[in-house]
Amino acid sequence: MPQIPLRDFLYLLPEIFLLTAGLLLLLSSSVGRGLGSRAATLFSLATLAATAVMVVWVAQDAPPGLLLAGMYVLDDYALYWKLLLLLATGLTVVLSCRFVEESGYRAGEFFSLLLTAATGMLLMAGGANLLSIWLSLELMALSSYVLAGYFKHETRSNEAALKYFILGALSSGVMLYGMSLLYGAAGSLGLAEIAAALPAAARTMPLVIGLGWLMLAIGLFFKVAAVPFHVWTPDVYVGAPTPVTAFLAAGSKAASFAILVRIFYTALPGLALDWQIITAAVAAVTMIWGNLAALTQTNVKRMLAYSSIAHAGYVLMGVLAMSDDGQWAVLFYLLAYVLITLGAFGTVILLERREYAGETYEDYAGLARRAPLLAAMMLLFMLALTGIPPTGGFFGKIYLFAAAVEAGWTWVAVIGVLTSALSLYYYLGIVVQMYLKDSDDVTPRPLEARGLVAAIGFCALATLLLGLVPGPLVELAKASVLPLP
C-alpha cells in the first residue's frame, strides 16, 4: 500500500473545501428555515470565488505531476477547466437566486447540491485514474439527479429525476464494467499506465481490449448526450427546474467532456484509430440527429435539448482529430458554448418570473418592444449558437471545422458545416417572434431581476468579446493541452 503525503491532501484544498461549504449550507437548512435564497447566494458565490483562488494557487505552488498514489493530477489542463467549471456554476446560483426564492423551496438545500456537484466536476477534471474519475463522475451525476427532481410537487421534475437516475444507473453500470475490462487486461486503472499496457495486451486480448473501451466509450458519449445515447436528454432537460437544466447543459457536458479527451488522448492513444473511426460516427450522427430533431419542437426547452446534443457531435470532431489543434479548437468551444448556452437559458428564466411561460416560441411574440435588452441578448445568443460572426460560437466551429479537415476528417466537417446552416432555421425562429410578430401585452415591463439580468448581460459581453478579440482565450487554451503521445 502506498504512502500518500500529507501536502498531496493540501493540494486537493480547493475541492476540500468547496465540498465542505457545501455540507454546511446542507446542515443549515435544516436549522428552522435555513438560509434565505439571497443569503445562500451570496454564501455559495463566496465560495465558489474562495474555490478559485485556491485553484489558482495550488497551481502556482504545487509542482505538476500526480498525487495521490497517481489517482489525481495537477496540470494546465486540469487548471483550465477547474476555472471554467467554476465559473459556469457560479452562474447558474445567480441565475438560480430568484427562480428558488419564488419556488418555495429550501434554497439552503438547493444551493449546497449545486456546491456538491460542482466538486465532482473539480475532481473529473484531475482525474488520472479510472476508478478517481468514476467516483468523481458519480459525484456530480447523483447531485445532478437530486437537482433534477428538486421540484418535488411537479410531476415532470419527478419524471425528469427518475429518468435520469435509471438511464444514469445504466450507462455508469456499462463504463465500470468496460473499466473492470480494462482493469483485467492492463492490470492498471492508471491512465498512462493503461497507455503503456495496451499494445501487449491488445495482442494477447484483443476481444478483451476492444469490449473494455467500447463500453467506456459508451458511458462517456451518454453524459455527453450523443446520439443514440441520448434518449434522457430532452425530457429531462424540459421537466428539471430552468437553472438545473442550464447547469445539465453547460457545466456536466464541459466536465464531461473534460475527462473524455483526458482518457481517449491519455489512456487509449494505442487504438486513437478505433475509436476515431467510432468517434467519428458518432459526431455525424448527433450533429444529424440533434439538428433535425430540434426543427420539429415547439418547447424551446426542448428545443435547446436537442440543440445541445448537437453541439456535442461539433465538439466531438475536435476530439478525434487528435492532435493539439483539435483539443484546444475543443478547449475553446466548450468555453463559448458554457456562456452562450446559460445566457439562453437565463432569458428563459427571467421570462419564467415575469409570468410568461418561457417555454413555447409563441411567449417570445414582441418581446422586443417590451423588453429590448432581453431580445437584443437572445439575438446574440442565437447567432452564436448558428455560430454567425462576431460571435464566439463563430470562431469556435471554424477552429473545430478546421481541425477535423486538417486531420484527414473532412466529411465529418462538411456534415458540420451543413447541419449548422440547417439549425439557422430554428434559432432565428425565436428571432422572428420576438422581432416580426405582436403580442398582446405591448406593455414596456422593466427588468428588475437584476442579478438575474447582470448574469445574462455577463454571457452576452462575454460571447460578443470572444467574437471580436478571441486571441487571449486562444492562446490559454494551446497552452493548456495534454501532451500527445
Given for the second form:
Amino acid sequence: MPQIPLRDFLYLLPEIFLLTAGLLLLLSSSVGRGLGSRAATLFSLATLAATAVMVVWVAQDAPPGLLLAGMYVLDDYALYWKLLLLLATGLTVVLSCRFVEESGYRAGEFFSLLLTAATGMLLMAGGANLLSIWLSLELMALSSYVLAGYFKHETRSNEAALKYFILGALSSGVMLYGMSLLYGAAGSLGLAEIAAALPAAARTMPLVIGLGWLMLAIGLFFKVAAVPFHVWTPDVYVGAPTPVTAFLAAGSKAASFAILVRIFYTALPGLALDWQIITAAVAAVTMIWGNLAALTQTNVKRMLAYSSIAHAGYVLMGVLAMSDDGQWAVLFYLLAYVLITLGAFGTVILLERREYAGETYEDYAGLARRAPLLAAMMLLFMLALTGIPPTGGFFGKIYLFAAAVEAGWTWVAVIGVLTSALSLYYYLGIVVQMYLKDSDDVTPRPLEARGLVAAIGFCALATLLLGLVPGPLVELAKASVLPLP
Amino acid sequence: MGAILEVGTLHYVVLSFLLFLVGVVGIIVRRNMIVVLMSLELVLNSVNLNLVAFSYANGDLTGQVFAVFSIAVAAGEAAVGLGILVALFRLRQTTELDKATELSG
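Having seen the form predicted alone, could you now give me the structure of the form predicted in complex with its partner chain?
Zooming out: every chain and molecule, the one shown earlier first.
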C-alpha cells in the first residue's frame, strides 16, 4: 500500500469545503425553524462561488499525475467539468429559491442536499479509480433520490422518488457488478491500470471482460438516460419538484457524461471498437426514440424529459468518435445544453403555481402578450434545443455531427440530423402557443421573482453569446480534453 | 472429481452471479417495496462476494477495501430507500408498488 502524503488532502479542499458547508446548512435547519429560503439561497450561492475560486486555485499548482493513492486526478478535464457543474448547481439554487419558499417545506435541507449532490459531482469529475468514481456517483445519486421526493406530501413527488430510487439502485448494482468483474480480470481498480492490463486479460478471459465493461456501460447509460435505459426519466422528471428536474436534467446528466467519457477513453481504449459499436447503436436508438416519444407529449415537463433523452443521444455521438474533436465537442455541447435546459426549466418554474400550471402547452397560450420578454427567452431556448442559429445549441450540434462524420460514423450523424429536424415540430409547439394562440388570461403577469428572472436571463444571454462567439469556449474545451492513448 | 470439489475462484463467481440474478429478477418482478429492498441487498452482496473472491485470487487487498465501502454505501442506500418507503406508506397506507403508480410509465 502506498503512503498517502497529507499534502494530497489539501487538493481536496474545495470538495471538503463544499461538503462541510452542506452539512452546516443541514445542521442549521434542525435549530429552531431553520434558515429561510432566501438566507439558504444566499448561503449556498456564496459557498458555491467560494468553491469555484478554490477549485481554480487548487488546480493552479496541482501536480501532474494521480493523487491519494491513485484515487483522484486534477487535470484540465476535471477542472472544466467542475466549473461547469458548479455553474449548473448555482443556477439551480437560484431557480429553487422562490419555488421552495412557496412550497412551505424547509429550505435548509433542500439546499444542503443540493450541495452534497454537487460535492459528489465534483468528485466524479476528478475520479481516476473505479472505487472513487462509484462512491462519488452514489453521493450524487443518494442526494438526488431524496431531492426527487422532497415534496413528501405530494403523491407525484413520492412516486418519482420511488421510481428513481429503485431503478437507480438497480443500475448502480449492475454497474458495480461490472466493476467487480473488471477488477477480477484486470487485478486493479485504477483506470490506467485497467487499460494496461486489458489487452492481455481480454485474451485469457474474454467473457469476464466483455460482461464487465458491458455492465459498467449499462450503468453509465442509465445515468445519462440513454434508450433503452431511459424508462425512469419521464416519470421522474414530471413527478419531481421542477427545480430538481432541472438539476437532474442538467447537472446529473453532465456529471455522468464526465465519468462516462473518462472511463471509456482512459480505461477502455483497448476495447474501443467494441464499445463504439454498442454506443453507436445506443446513440441512434436514443435519438430516434427520444424525439419520436416527445412528439406526442402534452405535458411540457414530459416533453423536456424526452428531449433530454434525445440530447443524451447527440452527446453519445461525440463520445463514440473517440477523438479529440469528439471530446471537445462533448465538452462544448454539454455547457450549452446545461444553460439551455436550466433556462427552459426556469421558465416552467416561473409559470408554475400550485395547481401544476405551466406544465401543459395551453398554459403558454398568449404568453407573448402577457410577458413578452419571458416569451422571447423561451423562444430562444426552444430554438437552441432544436439547434438553430444564432444559439449555442447550433454550434454544439454542428461540432458533434462533424466529429462523428470525421470518425467515420456518418450513419449515426445522418440519424442525428434527421431527428433534429423532427424535433423542430414539438419545440415549436410551445412557440406557436406563445405567439399565435390567445388565452383568456390577458393580465400581464408580473415578473416578481427577480432572482429567477435574472437566472433565466443569464442562461438566455449565455446561449446567445455561445451562438455568436463560440470561439473562446471552443478554445477552452480544446485545452481541456483528455489525452488520447 | 477432486478438482471440482476444491473450491476455487470460479465457484465464488458462479455463486455470486446466481445471487446477482436472483436479486435483479426480484427487483423487477416483486411488487412489494420491502422485498425490492431485500433484493437490492442481494445484488450488492453478490458484488461483495465477487470482490472478496477476486481480491483473494489476485493477492491484492483493494477488492476487500472496496467491499467494505460497498457495505457502508449499501447501508446508506437502504436508509434512503426506507425513508422513501415511509413517506409512501404515510401517503397511501401501502407498500405495494402497483398501488403507488399514477404517472403513466
